Every structure is written in structure tokens, then in C-alpha cells.
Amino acid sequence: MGEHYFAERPETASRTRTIDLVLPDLHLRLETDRGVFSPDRVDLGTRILLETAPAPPPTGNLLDVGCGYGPIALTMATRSPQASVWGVDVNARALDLARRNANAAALDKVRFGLADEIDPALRYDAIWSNPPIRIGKPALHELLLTWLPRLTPHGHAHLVVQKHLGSDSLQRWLNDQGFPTERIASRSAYRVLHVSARVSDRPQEGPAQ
């Protein structure tokens, strides 16, 4: 096997492309590299999350996990232009990318980071993500619990993952985690799941007068 798009600094030698994400409310030009996720097009996952995820909330922190070259963090800031947009992620040619693509897209509320460069105290109000199966369960569980618990009490994660890689069993384990899950979409074998706060993350109401 080559080597692959979760690696922290990808040797495969560089040839930069420009490829296109259309959907009906925008239109991004985004420059891609060999040794980052889907380099010859948007993927198919990707584009399933952005046309059927409800729109971002307009103000806030939103979160891209597994961030890439941009097209999913873009989109949310293209939708929510007074949010404030957040991509993180592994791939130091990736993030190079999505702040090279921000920058032509004169998207200026969007930063791009290493999970250690993004302040463990922010909280967001939406994390939208086609999360990298690939890297294995533990490590996805330990992804997943990095960012989940930082949604607001009222946020929403949105996560596309295909149905043979472990959508639905993804979706019981986040609700054994006490993140309410639900699928939302199904569309050429990828499922959306809707991911609620966690319970235990929520204000409690008070005693009813």
C-alpha cells in the first residue's frame, strides 16, 4: 500500500491540481496534492454531507474534523460568513492547501491547524465531518472523544460515513457514548448521522414552578 492521506508530512512527491466543488449555493476552485484525501475530485462522501447537512448556524464556532484541503470548512464559512470557521488535521500539505484555498476564496474568518494549535477551550456550535475511517476504531473513538464533548449544549456534529465501513455500528457506539445519534440521510451506501451533545454536557433544567 502507498502511502496514505493521514500521514503527518506525505513524501509523495507534489503535483498541485485545481479541481472544483459546485453545489447549488456556491461555487469554490480548490487546489489539491498528491498525498492528501481525494486529490482528484471532491469526494463522493463529502459531497453528500455538504447537500444534505441543514445549513450551519450563522454566528458561533464551527469545526471541520479531518479538515483536508477545505471543502467542507469552506462551505460552512461560504453558508455562515459571520461564523467563525475552524479546520483541523494531521496532513501538513492539507492544511498548507485549505489555507492557500481559503486565501483565494477570501474566506479571512476560517483557520487551519494541527490539533494542538487550535485552544482546547473553544467550544463550537457545529462540527461538521467526513471523519477518516481508515485510521482504525480505537483511534476514530479517540478522535471522536477529543472533539465531540467541545460542542455547545445546544451543538450539533454531522458526520457522513459509509454504511460498509461502520455507519450504523458508528451510530451505536456514539449513543452508548451519551451523543444521541440519528441518520438523517442515506444515499449511495454513505449515511449522515446527526450527532446531539452530550447528555451529561447539557444545562440541567431547573424544578418546574
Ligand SMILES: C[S@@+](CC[C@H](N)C(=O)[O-])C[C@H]1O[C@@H](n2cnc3c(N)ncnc32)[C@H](O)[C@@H]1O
Contents of the next structure:
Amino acid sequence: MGEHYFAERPETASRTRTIDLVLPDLHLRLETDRGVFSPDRVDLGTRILLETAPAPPPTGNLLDVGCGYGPIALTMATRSPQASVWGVDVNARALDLARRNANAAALDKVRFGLADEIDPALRYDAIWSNPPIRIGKPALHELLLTWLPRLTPHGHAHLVVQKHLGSDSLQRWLNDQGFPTERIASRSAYRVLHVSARVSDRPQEGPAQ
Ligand SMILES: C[S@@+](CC[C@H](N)C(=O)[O-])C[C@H]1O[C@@H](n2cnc3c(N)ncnc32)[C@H](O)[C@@H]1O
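Switching from the form predicted alone: structure of the form predicted in complex with the ligand?
Let us now look at the entire complex, which starts with that chain.
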């Protein structure tokens, strides 16, 4: 059986290649490799997210959860050049590629790292993700419960999920966890979910004076 794309240190021999991400507003050349997610072309779900999500906030902190070789984070960094963009992953080979891809595109306000290399006090105005559904429900829920509470009070997340991999049940679960979640797009077999910050994570407002 092939190695999972979420191995921390892929053992598959490296064979890099370059692919193109062409969207109406940008063109990025991206180096990919074996042992990372979707090395032969930008994943269709990722493309649908990038074609569907509204422009990210122009400033603040933006996050890509499960960044792989960086197509989502680098698109956010291109669309919001004043913002600080962060990409987190577990796969060291993917993180190396993402850093190289940022350098090649001269995007210097984007940083990639493991979860414990990113300041837990940071709060994000937008989180975009093609999340790793295949790690299984408990791990996926833990991952989302690590990062979604770090949205700013008016922050939003956009998640792309395949219908047959459980987009509807994920939407229900997010709502049950207190994150108001709606489906904003449905294309091919994919759904794009729009997730708002959890009301209970918002700072308490003082009594009206
Ligand atoms: C579906 S892929 C998307 C990759 C990339 N964003 C793209 O669009 O091509 C999900 C990514 O999540 C990563 N991942 C798996 N478990 C993770 C975790 N606990 N924390 C962060 N990233 C994780 C995988 O290594 C993989 O790169």
C-alpha cells in the first residue's frame, strides 16, 4: 500500500516536478514531490476552494491548515500581500516545498511550520483549508478544534470537503460545536463550507453604559 500523504517524514524516494496553478487572477509555479498530497496537479477540491472563496482580508493573520506544498497559503499571500500568512502541516517534505515555493514566488510574508512552531497566541482573520479528511474523524475533529477557536471574533474559515467524504456530517458537527457553518458552494463532488467564529470564543462584551 502507498504511503499516506500525511506521513511526517515520507520515505518514498524524492522525485520533484513543477506544476502550474493558474487561476483567473494569478499564476503560480509550484514544486511538488512524491510523498505529498496531490503532486501531479493542484487538487480539484483545492482549485474549487480557490475559485469560490471571497477575497481574504487584506491585512491581519491568515492561516492554511494542512498546507501541503502551499497552493492555498500562497494564493492567500498573493491576493493579500499586506497580510501575514501561515501554513501548518505535519509532513516535513511538504513544508520544505512550501517554503521553496514561497521563495520562488517572492512571497516573503508567508511562513510554514509544524503546529508547535506557530505561536499559539496568534489569532486568524481567515482560515482556509482543504482538510485531511483521511486522518479519520477523531483526528480531524481534534485538528479543527485546535485551529478554529483561534479565529478572531469576526474571522471566518472556508473548508472544502468532498461530499462522499462527509461534508454534510462535518457541517452538522461544526454547527453542534458552536461554529455557525453554512455551505456556500457545491461543485462537482465538492462542498465549500463557510465557518464563523464560535460565539463562546468571542470576548465577553461589558454591560452597556
Ligand atoms: C488534503 S491535503 C491538502 C494539502 C494542500 N493544502 C493542497 O491543497 O494541496 C491535507 C494536508 O493536511 C496535512 N495534515 C494531516 N494531518 C495534519 C495535522 N494534524 N496538522 C496539520 N496538517 C495535517 C497533510 O499532510 C496534507 O498535506
